[in-house]
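This document opens with one chain alone, in structure tokens, the form predicted on its own.
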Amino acid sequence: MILARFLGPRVWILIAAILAAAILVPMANLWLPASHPLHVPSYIVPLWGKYVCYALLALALDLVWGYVGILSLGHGAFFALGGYAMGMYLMRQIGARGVYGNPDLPDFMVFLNWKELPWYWYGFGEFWFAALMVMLVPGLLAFVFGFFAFRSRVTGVYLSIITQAMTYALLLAFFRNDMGFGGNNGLTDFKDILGFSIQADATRAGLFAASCIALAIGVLLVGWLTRSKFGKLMIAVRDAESRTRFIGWRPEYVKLFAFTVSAVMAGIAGALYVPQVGIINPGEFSPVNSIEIVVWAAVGGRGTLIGPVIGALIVNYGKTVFTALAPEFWLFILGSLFVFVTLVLPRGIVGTIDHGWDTLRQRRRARDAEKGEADDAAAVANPAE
């Protein structure tokens, strides 16, 4: 009961909706016949699962941008690293079923005439190790990067530029064949995950449900963090970093913690994304992808918790529609959307709605106060006999 009041009804409604989708969508896909009007086609399930992963990624960015004021243009790197960690596990599960039939080496290594598995691929034959790396690798990169950046008091546009430089450097590195990650083709042709066929409808439904559960946990975690005393400290760093430092706090530690947690969330989103789309390649490191994440959060409303989730779902659904109807115009539409939101809806969809409700409540309180003062004045002018 205390936790319910602490997070507020809106957060719990969002969590309930996400968990309901985790149950209803797989049921509608697996149990209802194709002729049923509520049946969800099999190709829709991984598509919606991809949207859910993007929503978790947008939520991760909102933790640092909306509540700490760090505009990261490199969150696509954390997402891609989590995806590569999962992709390496999935590649190891192929075994001798690859094109070249090598039980130890992935096909691209056989093609490049590699003789043995690189040391950094060891352990990825086990799911628990891959799951650990999904969180550890993005988190460690964010910790090291953030430690030096925040300790040096790099802020604002300079921090945004170096985060984008980081993801671009990783893009160039992963494109190289000698890195051992598949070069420009990346990792693909996955067969199984935890022993289940990755193409089976039941597996896809399970991955969708897992993505929804991860998103619900992410909303709960970010909601708890931002509404706690630490959340108030994050907002203080965002709004008045110098004053926060003056009264004795270390803003760089606050930023570092939030940045690391955000990176881990992004890595988990990437790990859930890869088995549903069936591929991970260096294109996921593209700076354009990181900019798109910012657009999702901005459209929904940064610093509102549920805004980035809604923004990610709306923008990516629009992307699916417009890239099918007019693919050559999608980037123009995306850019125009960002400009429109910046100029007309700077608070985003949810933030604008909240501001509107707050304005109405303030006006109603003002009218009630004026009415009360008028009634008091009338009572004083015309006392009852």
Contents of the next structure:
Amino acid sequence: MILARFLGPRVWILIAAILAAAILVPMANLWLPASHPLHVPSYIVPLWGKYVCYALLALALDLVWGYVGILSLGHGAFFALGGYAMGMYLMRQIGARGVYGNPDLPDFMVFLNWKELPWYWYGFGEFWFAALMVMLVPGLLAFVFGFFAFRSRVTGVYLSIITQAMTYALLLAFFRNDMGFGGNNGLTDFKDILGFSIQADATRAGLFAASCIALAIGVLLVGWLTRSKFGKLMIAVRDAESRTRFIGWRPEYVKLFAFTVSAVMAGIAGALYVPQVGIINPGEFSPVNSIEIVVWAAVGGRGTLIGPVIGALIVNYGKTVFTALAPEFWLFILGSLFVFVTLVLPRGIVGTIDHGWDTLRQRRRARDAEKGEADDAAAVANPAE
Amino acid sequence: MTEAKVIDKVAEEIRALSQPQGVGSAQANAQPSASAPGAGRQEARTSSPPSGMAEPAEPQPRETVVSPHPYATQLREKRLAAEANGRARRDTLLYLDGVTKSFDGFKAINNLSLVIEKGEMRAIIGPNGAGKTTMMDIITGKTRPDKGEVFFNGDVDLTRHDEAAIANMGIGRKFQKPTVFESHTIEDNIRLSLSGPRSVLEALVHRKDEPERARIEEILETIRLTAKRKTLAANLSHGQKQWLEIGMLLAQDPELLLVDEPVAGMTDAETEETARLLREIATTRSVVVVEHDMGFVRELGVKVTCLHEGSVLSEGTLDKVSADPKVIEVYLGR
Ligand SMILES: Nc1ncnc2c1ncn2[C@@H]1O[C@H](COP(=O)(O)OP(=O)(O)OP(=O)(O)O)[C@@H](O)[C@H]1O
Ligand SMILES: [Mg+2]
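What about the form predicted together with its partner chain, after the form predicted on its own?
Let us now look at the entire complex, which starts with that chain.
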């Protein structure tokens, strides 16, 4: 009862669907025979696992863009940093099984003639440490970046541009071999995670389930944040920043908190993504990636809880289909999609449905009121959700 | 108290303080040099020989000896004047003196001096571009003045604080263009404005409770929007948005309300109602209202200040101000 009131039935349906997928997809993959009509082929599991990570990333962006109005064009950077932290753990798990058989150094370091592990690789042999860094590194970067940007009251297009510059700078940095992150090739050839072979179907099923659970927790977290007074404050900052300032709030702190939480979510998404695709390289920092995230959220409906999740799933499924058919056209399709959504569906899919529904309900209420049937109680029944 | 009286009082205090007689005045002299070390040090440097080493050992007698050096005397007088100024300021709610602000060489505010007493309601009129809104920007910390003093409650220097800090000190501001949170209900607009902790953490764990509901109820009554409490602010009429914004100011529980053009775009009936609302508010708080609508200003029935080109042109009752030839010229000249 209280839970239903807390997020609305639709969000609970989404969460239930995600958790059902977390259980059913692995089962259908592992236990049903290949001949069974409901069998899920093994290549599907990491593919959709990847989409689920993207969905979590889109949700993270929605927290700052949809609810606080910060159009970050650098969220790919937080995703990639989380991915690199996980990649470093996976590299250390390879141990002596690399091409050069060096138990202490990853292959690329041996290749570069490095004699010992750089200090910033210490600790990544331990999963708990890597897991901590998955959250800490993107979170810290977002905090420091946000602290200066929001305190100097950089907003709008200027903020978008500097976030884009941030991810571009990281792209260039990670390309360099002497950074110690594998340069151009990034980190790859992973063997196992927590002792399980990364290629095994069961491991992939487990990673898929873990991604679904992370997404469900993400939806709950963002749902809770947006329903709290803090959530109202985020929307207040989005709609009238100066008004919030002049009633005594500090919008910079509101933004900073949301931005940091969002970056941590993006980092977790990246960490779950890397073992499923088997590689992380500087390409993940590419500015285009960050823009794609914005398209997912826009298509689904920014400022709604379930829109970005649905948007990320649909657009990425479309991407897989279209790149198989005509790879050279994908960017044009993506571009047209963004233009189409901006012009025709500015609220996105979910936002448009919501809006239509609200209008309908309001019209019905107005008609009821005309008939004189509406008592006060009906008028007071919450219209917002 | 009028400004002229304040100035008289200042002069009186300067006179009283700058006549050294007996123990009482010695103490009065000793006090400022302790509280203003910068000035004291400078004075010491000019009046004592460069050896300086023995100086801190016996500071006591130095206070009673009046330095013969003209520069030292000048400095002392300046300091005393500042002190006395502070005393006169102490009883005021808002004290602007010699405030200047220019944008690219254009002086939007030019040597503006204005005093608002505690509990006073003041109407500010003036032609477009007179600097009324800029004055509010300066008081609320949005704009830093180039020059001049801005004090709240006697001794809070507003030029040293930002918007949020000033709002939390008890200065509420309604913008010229009504600004409310359009995607929130009226109730939530008020809830976000209620005075109380302003930390992110508190907002995360905040729970609605009965006292909060009661406060919201009370404000909704005052601004006559009780029936619309669950309506989105975006669906309000222009006039209702103005009221909602005033309600948000009230929720902040401010000592001083700065209200910029509250009746712009309102019907006559709404204007009348707004005048009543503001008069009601003014019984418990100080209010500064900027307005072009003379009918409305007359209805408020309070002291009027006319601004022009960034400074005070005329001040007094509405009849006196509107009869002032300078004011007539400014208004007819356009
Ligand atoms: N940020 C700014 N940059 C440049 N010029 C400004 C700025 N703010 C105000 N001005 C100028 O300062 C002058 C005073 O503006 P202000 O808004 O204070 O006038 P006002 O008295 O409120 O007028 P109105 O009755 O039209 O609201 C105007 O000429 C305006 O163009
Ligand atoms: Mg103005």
